[in-house]
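Have a look below at one chain only, the form predicted on its own, in C-alpha cells format.
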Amino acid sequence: MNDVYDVIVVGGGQAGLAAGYYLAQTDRRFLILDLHHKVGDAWRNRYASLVLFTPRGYSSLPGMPFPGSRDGLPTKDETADYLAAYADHFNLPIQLDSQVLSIETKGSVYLIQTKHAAYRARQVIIATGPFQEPRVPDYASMLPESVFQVHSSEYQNPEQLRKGNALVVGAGNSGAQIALELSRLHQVSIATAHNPVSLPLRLLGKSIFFWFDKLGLLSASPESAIGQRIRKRPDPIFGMAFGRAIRRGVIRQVPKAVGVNGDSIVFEDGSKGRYDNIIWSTGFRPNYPWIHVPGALDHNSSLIQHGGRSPVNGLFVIGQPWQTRRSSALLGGVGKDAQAVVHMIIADQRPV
C-alpha cells in the first residue's frame, strides 16, 4: 500500500489493453486491474454462437494484427484468445481476479480497493466499457415463474430454454443473432420499436466496413453532422439472414413490448402474446457504484468525460461509445482513443 503507481487502469478488456500498449512505451509505472480469471473472459463468457460483425481487418488493437483472413468475421472465442495473446505478447502488467470495489481520492492520490488488495495511483483510467448492468424492464418481474427469462448477456445456447415458443425483446445485432439461432428449434417472435435495417456484410467485393472507412463513417465524431445523423438512427443489423427470416415468416416481428397482463406480454399497439421463453436483448445501463469520486459521474450514473478526459484531475476514460468517434467502443477503433488518453496522462502527470 506504500507504493504509488503512476497509473492504474481499471478493466483489462480491449480498452484497457490498448491503454497498456501505449503506457508501456512511456516511463510510467502502471498496472491493469481486471475482475476476470483470464484475459478475454468478457468475450469468452458470451453466448456460444456469437460472431462479431466487424471483420478481422477492422478488429485489431494497436501493434498486433488480428490473425486470420482480414475479411472473415471472428467468433467470440477467437476474440478472447486474441486479447489474451495480445496481453502476453506485450507482457502487459495485469492483475486478474481483481474486481475493483471502490475508488476514492485522498489528497492528490487515488485509493483503489479490490477484493484482495489496495492500491494507490496518481492517475486512473476507467476502461470497463459500456456494458455495466443488464437493462431489463421493471414489468418483467410481473411475469409468472412458468415463463423462462434471461438477459442476452446471460444467454448461452438454445438448450437453456424450455419447450415452447420464444420472444426476443430488442432487435439489435445480438437480438437478431439470438433470434436466428432460436428459430431453428422454436417458434420465435422479436419485439422491436422500429423496422430493423439490414446491411450486407460485403458490397462490390469488399467488406461493408471498407466502405464505412472510405466514407469516413468510422471516424465520424459525435459533434459532426454525419455523426449526429448516425446517432439518431438505430444500429443496422449486419448480414441479410435476419431480414430474410422476417420476410419468410421464420421469425415474426411484433411491436415494441410495453408491459405485462397476467402471463402475457402487452405490445405498443395493444395486442398481447403469451410466450414460454423471453430473451431480453434490451442493452445495458451505466452503473459505477464503486466510483466514489465527486464530479466523476452525472445524475444518470454515467461517466462524465470529453474526449476521454474527466473533469476530475487525474481521471481518464477509454472505451465508451462515441467517446471521440463512431468506432470508439470497437476493437479496431479503441486504440486511437487510448493513444490520445496516454498523451493526456503524460501532459498531466500529478505529483504526490
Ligand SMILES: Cc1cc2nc3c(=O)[nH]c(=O)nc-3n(C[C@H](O)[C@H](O)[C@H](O)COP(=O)(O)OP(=O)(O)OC[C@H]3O[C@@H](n4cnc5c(N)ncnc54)[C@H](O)[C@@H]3O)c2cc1C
Second form
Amino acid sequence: MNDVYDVIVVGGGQAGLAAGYYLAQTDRRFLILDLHHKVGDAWRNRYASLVLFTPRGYSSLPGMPFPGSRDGLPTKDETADYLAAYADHFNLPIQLDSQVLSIETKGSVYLIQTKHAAYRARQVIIATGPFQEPRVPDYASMLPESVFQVHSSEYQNPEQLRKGNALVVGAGNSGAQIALELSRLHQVSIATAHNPVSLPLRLLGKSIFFWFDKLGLLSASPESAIGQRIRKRPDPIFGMAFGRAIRRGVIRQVPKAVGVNGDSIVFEDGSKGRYDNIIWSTGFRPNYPWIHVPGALDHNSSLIQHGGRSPVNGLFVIGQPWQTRRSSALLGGVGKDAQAVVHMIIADQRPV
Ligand SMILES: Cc1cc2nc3c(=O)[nH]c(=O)nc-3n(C[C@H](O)[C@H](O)[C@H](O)COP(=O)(O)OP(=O)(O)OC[C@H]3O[C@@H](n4cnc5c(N)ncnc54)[C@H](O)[C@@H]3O)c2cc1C
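With the form predicted on its own in hand, show me what the form predicted together with the named molecule looks like.
Now the full complex is given, and it begins with the chain already shown.
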C-alpha cells in the first residue's frame, strides 16, 4: 500500500489532465490513474474517420493551445496526440495501465484499488468520462446472428460490415458521420425519433463556435433559460453534408426503431425493414460498479454532483455533460470546471 496522496484523479482523458494542470500549481501530492496504455487512447480508439466538430481554436486545454490552424477541424488521432503532448509538457504524474477496480472509504481516507496496486487518498476526482456503458435496446438481442450489429463506440470502419444494406439507429453527430461514411459503400437508412437539424460549420466567414461563444451558448449554465432551452432539444448535426444526403435520398430517413419481428426491425409507425448491418448509435448509460461509496450515486447509477462537488466529503467530479455549462464535457470547456474543482479541493482540506 502506497502513502496517502492528497488527491487521486481517476481517469487521464481531457478532464483528468485539466485537473492535473491545476493541481500541479498547488502543493498537493496527486496522481492520475488511467486504464489505457497511452494518454489519448479514449480518442485514439474511436472510429477511424472521426473528425471533431469543434475547430482547434475551440479545443484547447488550459495552458497549451491545440497546435495547427485555429479554424481547422482536428482528427481524433491528432486530438489523442495533443493530449499525450499536454501530459508530457506539464510532466503530469500519470499511472497508466491502472484500471480502478474499486473505491471505498475507510475512516477519513479513500481506498483505491487497481489490478496492480492499492492507493490511499484524502480526496478523489472522478474524471472517467461522460460515456460509461454503451446503451443498446434490449430487443437487439432478439435479432438473428445473420444480422451484423455493432455499437457506435465499437464501430471502426466500413470494412467491419457485411455485404448488403445498413441501418444506423440514432441521428446524433456520430450516427450522422457513420451513416455518411457507410453511404459510399452500402444502401443506408437512419432511424431517428426526430428530424435532425443541421448547422453549418462556418457562418459569415467564422466558425459556428465563434458565434456560439459570442452568444454565450458555450457558457450557458444548465439552470439558465437558454441552457434549459438547449437541453430540451436534440444536439444539432454539425455540417450540412448529412442533411444533403437525406434530401437527395442517398441516406434514407426512417422512423424511430422500437422493436424486432423475426429478422426485421420494427419502426414506430408500424413499418418494418430487414438489414444486413445495424449500427447502434444510441448513446451511453451511466455505470460505476466500482464506486462503493455510500451517497455517491443516484438510483440511475449516475454520479450525484453539483458543480463538480459530490455530497460525499472529499469526492469530486469533472467532465460530466452540463456539469456547470454547455461546454463542460467538451475539450474547450472542461478546463473551467477543472479549475473550479481544484479551488474547492484547496478550500476543503490542508495537504497531508
Ligand atoms: C464520437 C465523438 C465525437 C466527439 N466530438 C467532440 C468534438 O468535436 N469536440 C469536443 O470538444 N468534444 C467532442 N466529443 C466529446 C468529448 O470531448 C469526449 O467525450 C471526451 O473524450 C470526454 O473527456 P473525458 O476526459 O471526460 O473522458 P474520456 O475521454 O472518456 O477519458 C476518460 C478516461 O478515464 C479512463 N477510465 C475510465 N474508467 C476508468 C477506471 N475505472 N479506472 C481508470 N481509468 C478509467 C479512460 O481510460 C479514459 O482515458 C466527442 C465525443 C464522441 C464520442
